[in-house]
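To begin, one chain is listed below as structure tokens, in the form predicted on its own.
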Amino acid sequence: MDSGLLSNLALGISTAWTFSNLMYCLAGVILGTLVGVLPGLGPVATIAMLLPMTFNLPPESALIMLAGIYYGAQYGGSTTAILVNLPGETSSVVTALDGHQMARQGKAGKALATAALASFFAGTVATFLIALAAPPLADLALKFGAPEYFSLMVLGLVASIVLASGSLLHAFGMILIGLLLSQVGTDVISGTPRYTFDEPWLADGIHFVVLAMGMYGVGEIIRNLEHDEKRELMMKSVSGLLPDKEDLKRIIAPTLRGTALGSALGILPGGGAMLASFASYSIEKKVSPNRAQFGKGAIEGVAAPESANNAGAQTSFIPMLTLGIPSNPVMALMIGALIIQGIQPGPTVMTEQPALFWGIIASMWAGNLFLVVLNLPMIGVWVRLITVPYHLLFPVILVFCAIGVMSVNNSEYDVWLMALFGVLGYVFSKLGSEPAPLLLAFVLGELMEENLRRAMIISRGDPMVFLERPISLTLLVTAALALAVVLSPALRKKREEAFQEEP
């Protein structure tokens, strides 16, 4: 192993494994598990609510805790998926197919232990991959100028369209709305107000916390209030947590395949944990020697998606940390956390903030260990929480959302805006439109405009600057090819069918 990598990891361990940072990591993974267990909250809304609380924390502690919430939520979602057939996270939807069937057969302990072990293995491997892949990517990104950054963001938006489920037209529309919302406020170059309707409170633009909390927090509450779900537990207590030798033999290959696939898909913009878990389950259903048992309680149907979603959740940090490009809404909020701390996202984070960069990576090992050691004994606590009626939960969630938004700018208008975005989020969900492309476009919009205008100033108005530079040209060609593939009639029809059949 490279000595430079070892010294960097040693720096990360010395940063992350202090008592205070380990406590923040522990708090993050426990809160993340709680978020995953309770349907109707989710890591995006939770991180958005907690952002104002990180103002006075050291940057390392803030990012370590927020990261723990994200990958902890992937674990917690599987608990409800298995025990109640009610996935706490979208990435746990496919886990419910076989996990809940195992619970019905009295094998809930084995299913939960399989989810924990597969997630721990995938998280460990993915963290190591981040440590290996991040330095060369950051070195490459240091060669980026304004044209390259603009082209990279175009590729990011195209990828979010390619990977969004359902109608392509809806995905395009969400991208457009996100870009338009990002233009509200004061022009960064001329200093003139745009789309503010002469309202002074819009002069600084729309804060992404307001948008995220509305779309994901309030919007999710409205959606959940539509359904009066009765959550029936298969059992009050869980026993038999250790898989036997036969079970271990069956889960090794699916865990390895899920880890590899999740690690690759997590890097893609718009990908992450959800895409990884669905893709891993589909592949396993085709290659597994026990494919006939899928949907009836196959242990492979738990190991594959759980390893994939945990690996995908963690490798999604790679583009965020090295390029400053969010691969999913949670990473968009993590970039917001960096900006709040006065840190410019991008390749300079590794050189200017090495303790922060490597500290986040090292904290993931500790976080994954906490998840296995603490969560299996705490299953009884999560079981009791699942039975809390939603009509008692949602007022508390709403209050936290309002407090979080209010504390950003101390403006009552932001609370009204959050409510408006919540209603819009609900409307979009009824129309079959995912809010993720909108949030990604909103985060990237201002940076895209800034780099586009800077590139045009440097080239004196010549648009060929984007095609004359090799890296920029490669990124644009990749974006064009991805768009051409997804626009093909056969693939478009398959997307529509998959969206209609989605569990």
Contents of the next structure:
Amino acid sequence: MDSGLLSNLALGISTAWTFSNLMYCLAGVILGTLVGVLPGLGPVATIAMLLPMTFNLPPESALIMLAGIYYGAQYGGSTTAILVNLPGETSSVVTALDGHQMARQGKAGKALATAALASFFAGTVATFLIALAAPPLADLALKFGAPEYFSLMVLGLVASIVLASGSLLHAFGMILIGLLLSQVGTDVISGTPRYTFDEPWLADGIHFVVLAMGMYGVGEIIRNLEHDEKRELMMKSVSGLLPDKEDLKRIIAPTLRGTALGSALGILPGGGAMLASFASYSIEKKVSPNRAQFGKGAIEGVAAPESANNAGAQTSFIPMLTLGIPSNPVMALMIGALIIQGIQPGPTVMTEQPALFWGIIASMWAGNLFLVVLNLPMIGVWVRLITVPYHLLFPVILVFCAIGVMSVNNSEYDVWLMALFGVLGYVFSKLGSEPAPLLLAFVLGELMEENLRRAMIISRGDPMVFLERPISLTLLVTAALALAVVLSPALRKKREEAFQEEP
Amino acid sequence: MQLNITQAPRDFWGGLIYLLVGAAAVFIAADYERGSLLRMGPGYVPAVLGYALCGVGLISVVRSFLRHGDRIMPFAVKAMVLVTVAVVAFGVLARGAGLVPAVIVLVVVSAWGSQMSRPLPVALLALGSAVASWLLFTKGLGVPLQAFGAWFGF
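For the form predicted in complex with the partner chain instead of the form predicted on its own, what are the coordinates?
Following is the full complex, with the preceding chain placed first.
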């Protein structure tokens, strides 16, 4: 460990560990856990709703709080998964398999504690990984020109197709629609209004928050109302929190494997946290000495996916912080938050805003500690929250979405657009298409077009420029390999299996 | 209302949507200057995206006749309509009528979309959300929405 890293971490700690920033971090993880626990309200919708509230905060505090919401939600999602077999987040779907079985056998406390400890361990490791990996990556990114950025974003979109759970063709369709939506508004280079239908309120394009809240807020609500019935709380009381020595021995290896896998997949664009939890569960199912117990309450089946999804959530900050490229919709919102704060995300953030950069990293560790310390004693509160009926919850979520969207541009048109995207998101989900690739493409669209057109000018209209520059070539080859792998019949089956861990 | 046109309704209808959106995108982009690969005009990228989307749509529709696929489960029509109407109504009311009436309408209309909702809890929820959001957003965060708007003579 060189002294640069240490002094950077010290700077981060001095930024993040002030009383007010720790409070924002705390507020973030509590809010995040809250929405994670409440089924049907995810981190994307929550962050989109709360984004307007952070406009007046200093950038460090805003980002620290938003980050807290993100990993708090990851954590809260597993609490619901274990206690009611209803995954609050997609990344905790597999946790429900064994976690809920443990709860039924009266070992809910043990399952929750395992999830917390595995997450904390993974979060700690991933935080250090970010601190180690970010500076060299940012250095590399400074060498990026327009062709490299374009190729990188192509790789990002390809990864989001690969990691999407539905049909590949539809994921590609979603990407194209997302890219087309990003074309709405005034063309930056020529000043021509595109797809604005001569409406002045479309001249600035569609705001990301409007699209995100429509697809994830309103669309989710309609989808949840399909299962409009009472939920049952399948547990009596939570006791016996701490795992014993035997349990600890059993979870060490799965946690380590989960952390490694999650950290690696989290960096990939396109929702790595979810795939990480699925993949680590299926690996454990193959290599664990207790594999016969899987699905019947194996503690390994909780530790592995929980460490994987938390590590993945954490490392997904790496591309956002170093390249300014979002790896999932939450990171896209973070980029939105940075831009509103007047900070252009990208490799220069580290050098120009070192306090912000290292502050966020240091806050992550504090946030993970908060989660363990707070959540184990507060399980009772979360349990009560799960019993809040959805029919009382969703109108309030709609109120937040509507006012939140209205406050972005102070325009009712945005509210109506959100309603439209809500219906669209619902229809697409009925057709088996996920909104994540669409959203990612929407966020990257403008940057992609700009860099493509710039690259063409640099190369005098020769598309070979993408293959002649080594970094760009590497990125495109990686993208092509990823596509080839996922299109090959054998792996296609594997991929479908990996996403079919549902009970 | 399952129309049995194909073996793979998801592919068929999804593909049809892609085709329509793609064709519309290409059609509208025809008005923008296309440019060349060297100097792409504002119409270049939209046209490429539109054609690509048409291609995906075509593949999807053709594929729907060649292989079996998932059915489309019934839509939650009532919830979809009520939630949409509620949000649209909020947009209509928020400025003119004010935040309080807009939130009350939003909560009452959308809550109707769940068969679990009962009149009294919904009324309380609506009033509570209206007051709370006025306190939080107008008073606390300075969102420029008044409790009661111009229609009430304020």
